[in-house]
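Take a look at this one chain, the form predicted alone, written out in structure tokens.
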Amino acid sequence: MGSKGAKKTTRNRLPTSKADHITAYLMILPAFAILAVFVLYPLYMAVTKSFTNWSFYGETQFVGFENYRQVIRNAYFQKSLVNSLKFVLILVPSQIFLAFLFAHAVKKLTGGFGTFVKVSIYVPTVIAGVVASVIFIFILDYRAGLVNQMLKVFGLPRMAYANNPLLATIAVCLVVIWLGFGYNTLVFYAGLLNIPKEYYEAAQVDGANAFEQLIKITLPSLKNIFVLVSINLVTGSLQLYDIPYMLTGGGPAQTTQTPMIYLLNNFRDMSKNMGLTLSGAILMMIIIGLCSSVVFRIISSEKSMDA
């Protein structure tokens, strides 16, 4: 049945001339040039020249898989992928759950105060990295910051964050949270909106629970909205720079040296050549794309549940 009604569609179609072959590829055109050019081409001299021990100002000799080896065998890279994977394990989880449940609260919330609050918590959205950096670094600051003096006044110690491991990664993913609690809260609260309401009335009506109708309608409806969410989560944590670059510089002791930290020291080495920072360039991109390939193999992408 549907193999007959797939040929009758295909003999109702137009026949296509080959003006509109032409046309349609000059229309993609221009977007495959800017790919080939800005993507494409410095993808293949990236690859091409982590081959070689090539820099600025000098020869260029072919190595092999050298640098390659060198980087995977460096102990501080080494310790970033293991600081990225900490932030991974802390970052994705605890923002998924709280944009979630915040998400639940927003929806139940109307008129100009509703407005407000969706507004208030994108707002920091929009707010560089480097920039957010700066106002927690105000905050969290020895001498003077906000936190420090509070504790000053309840007579407690300071806390020194830049030179202890677990406040320096706390903070770390304070600002990163912060950042992106509003965009993913509003992923969800879309996602929610999408759901039809007849499914909830009639899970009522078949006497689920709340418990049950959140396992069987709205888990099942968010799939792809948790399949977004993760993914973006998974890259950003594994692409983080500015934030622990501006905090606490990648320490105290390389705890928070994330894998982008150490190729931008590799690059500001004059003793090291660029094939080792275009290597291990091309090695995060590498585990980056095999990680959201296990993300969408965990978290399968269907249609929705109307398709």
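Rigid core: the largest C-alpha set superposing within 1.5 Å between the two forms. Positions refer to the first chain, counted from 1. Bear in mind the structure is a predicted one, so any value in this text is a computation, not a measurement. First, how it differs from the form predicted in complex with its partner chain.
- When the rigid core is held fixed, the Cα atom of M285 travels less than 2 angstroms between the two forms.
- Once both forms are fitted on their rigid core, the CA atom of L29 lies 2 Å or more apart between the two forms.
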Second form
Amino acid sequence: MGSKGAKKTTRNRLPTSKADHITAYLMILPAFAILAVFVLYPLYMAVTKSFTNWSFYGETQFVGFENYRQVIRNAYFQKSLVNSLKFVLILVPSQIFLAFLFAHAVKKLTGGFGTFVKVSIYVPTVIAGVVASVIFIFILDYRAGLVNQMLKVFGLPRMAYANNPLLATIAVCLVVIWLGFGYNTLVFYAGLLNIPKEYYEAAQVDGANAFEQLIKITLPSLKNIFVLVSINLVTGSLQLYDIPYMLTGGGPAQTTQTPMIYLLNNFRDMSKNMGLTLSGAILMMIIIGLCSSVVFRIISSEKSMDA
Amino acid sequence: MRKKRLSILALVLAAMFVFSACGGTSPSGTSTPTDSSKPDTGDPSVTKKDVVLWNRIFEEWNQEYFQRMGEEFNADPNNKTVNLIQEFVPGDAWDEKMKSAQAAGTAPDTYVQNYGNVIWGAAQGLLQPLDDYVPQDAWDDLMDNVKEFVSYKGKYYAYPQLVEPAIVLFYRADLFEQAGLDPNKPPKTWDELIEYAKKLTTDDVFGLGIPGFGPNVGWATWGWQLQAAGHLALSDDWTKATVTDQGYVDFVNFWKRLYDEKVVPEQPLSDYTEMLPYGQGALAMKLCGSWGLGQLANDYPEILEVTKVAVAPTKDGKQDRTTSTVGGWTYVLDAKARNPEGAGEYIYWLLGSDQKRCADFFKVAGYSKYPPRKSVNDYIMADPEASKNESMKIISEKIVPYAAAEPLYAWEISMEINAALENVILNGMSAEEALKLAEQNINKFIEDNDVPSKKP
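Switch over from the form predicted alone to the form predicted in complex with its partner chain, please.
Next comes the full complex, and the chain you just saw is listed first.
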């Protein structure tokens, strides 16, 4: 009750005079202008052009939902969506689990070694996806890669990851997890540091064991972090492009083809109009928006609402 | 209410992510048309008008050659009206750069385009006909089949620079001898190809390199489909799939045998277009386009010395038939070209006039590419050095004359053949089942996309 009252009081303190309103609008104007120029206008253009057969030069005709119908019925787009879902289901829980686990370990590390570990795990984050893919291509190369050379030493047959759907999926996931591990771990680490020690001390006094402390204190306190990381990972997994493109080209048998690769292939295909590609992009925008919204709902947090 | 707000916020954020992901990075390159007239150094009363050309980056020698040609053209005393501005664009940045320029209205006057995209470019209104800008004698000199590649609705939309067959068998004569094979008798049948590849396979060397699954199989097996079935995957009127006959079944089963007999690497060692693994000694035979000769001459001259080329083996060994499609590059005129006359002048100067100038290009290319003009071909064949070139003789006499144009139909259709091969080789499906599935998928695609109406 007290907190609700406090909220009301806070709201009543918001500026209400005309001068304050003008100042506030002036302050958000630059950000809004940038948003309008670089997001809203392109979005408006993309939506309107997606209903046409636009191809830059020729006469543009309104085609209704024809582009959307073609994209939705396209078997490659459908398969790429299924692949994306597969990547979300693999990458989001595994990355959250690994990062959360490792953040706990890092929290206990102190001194120079602790700093070294924190820096080391963050290093992959600054590497571009394309570069990371090239590194793994060298490691996994069929003829001269490190993995296959080691298999050869043990008299085992070579591993052709790009011709095996399971291995190709694992290879892509491996690179994605390696790249994102440092960032996600540090976000969880920062979250863990934010939890007051007094909570744990009080729990210990009450006789709570480590598991109970995790369930009752750590996880609820990290809800905002889970929301942030989950949204980032779901969005990132749905937009996965450079790593599968470089590592597998979307193969074998389209098992690693993502919607973004499908859209890029459409964009480069001169026999297709740009409206078709844009309709695919708009569909993906809606899907990603819906997925993000679902994640918000699943991990709905009072604290995050108040923040 | 809050959840609704959050949903809207999520949607806007997603939009930002989508558009940031879809907006590719701009490639390097700064040359842009200036539209400024420059005084001719010889005669101040005559001005030269800019023509912007976007060329593609291929081999180093290729870029050097065309750079020199551009400079020679600008310095040519007979050229009093055109100032050529040539920019070289990497292939992997081409589409993004070109589409951005077209959207912004800053596309070059003329650019290099492959045969496969000429007709689509014309159909989409991206190109304009060249008939009025290149003199008639240059058109008359083109080989008849090449004229078809660049024609749309009775007009010429590109002037060809070269033709390249996509399927040539490269093999190591020295490894043939070591394996007890006669290097002068390359495999002619599918059975012989597998038998030879088995004999050539060692712990460190694979017998044969073929295109890997994915886009490479999609386009680099067109010639194999033609030689096996006598046609491609779509009927002439583009109304139905034609992939379930015995020819296609035989082709798919042959491809499977290559893997079953372990004569090809389970995973390709490089892109189909690259000769690198062959040059490094990891392959005894490799299928590649004729451009492979140029790569060997440039990067692996010692391997070129022990390399021979042959026609791709056929099921029955008869080689007087199509075993390859032929692709290559052309010069096209942008539909919004600011100086079409000047662009036409350069194209005629570079490709349509002096035979010696044109023949020089093919000489520099190590005869790994072939002229689309009859008179240039005659000029080259009269050159003793060229006539002694065994590889050129085999490619120009036994492959190019039978070669077919690349299909224009949608890429999804070619990828269904790749899917059929993947289903048979990776997923254990029978050839008949896989091709039936491919037929269904292609026919569904035809229906969904009204494919017949899009035939140029």
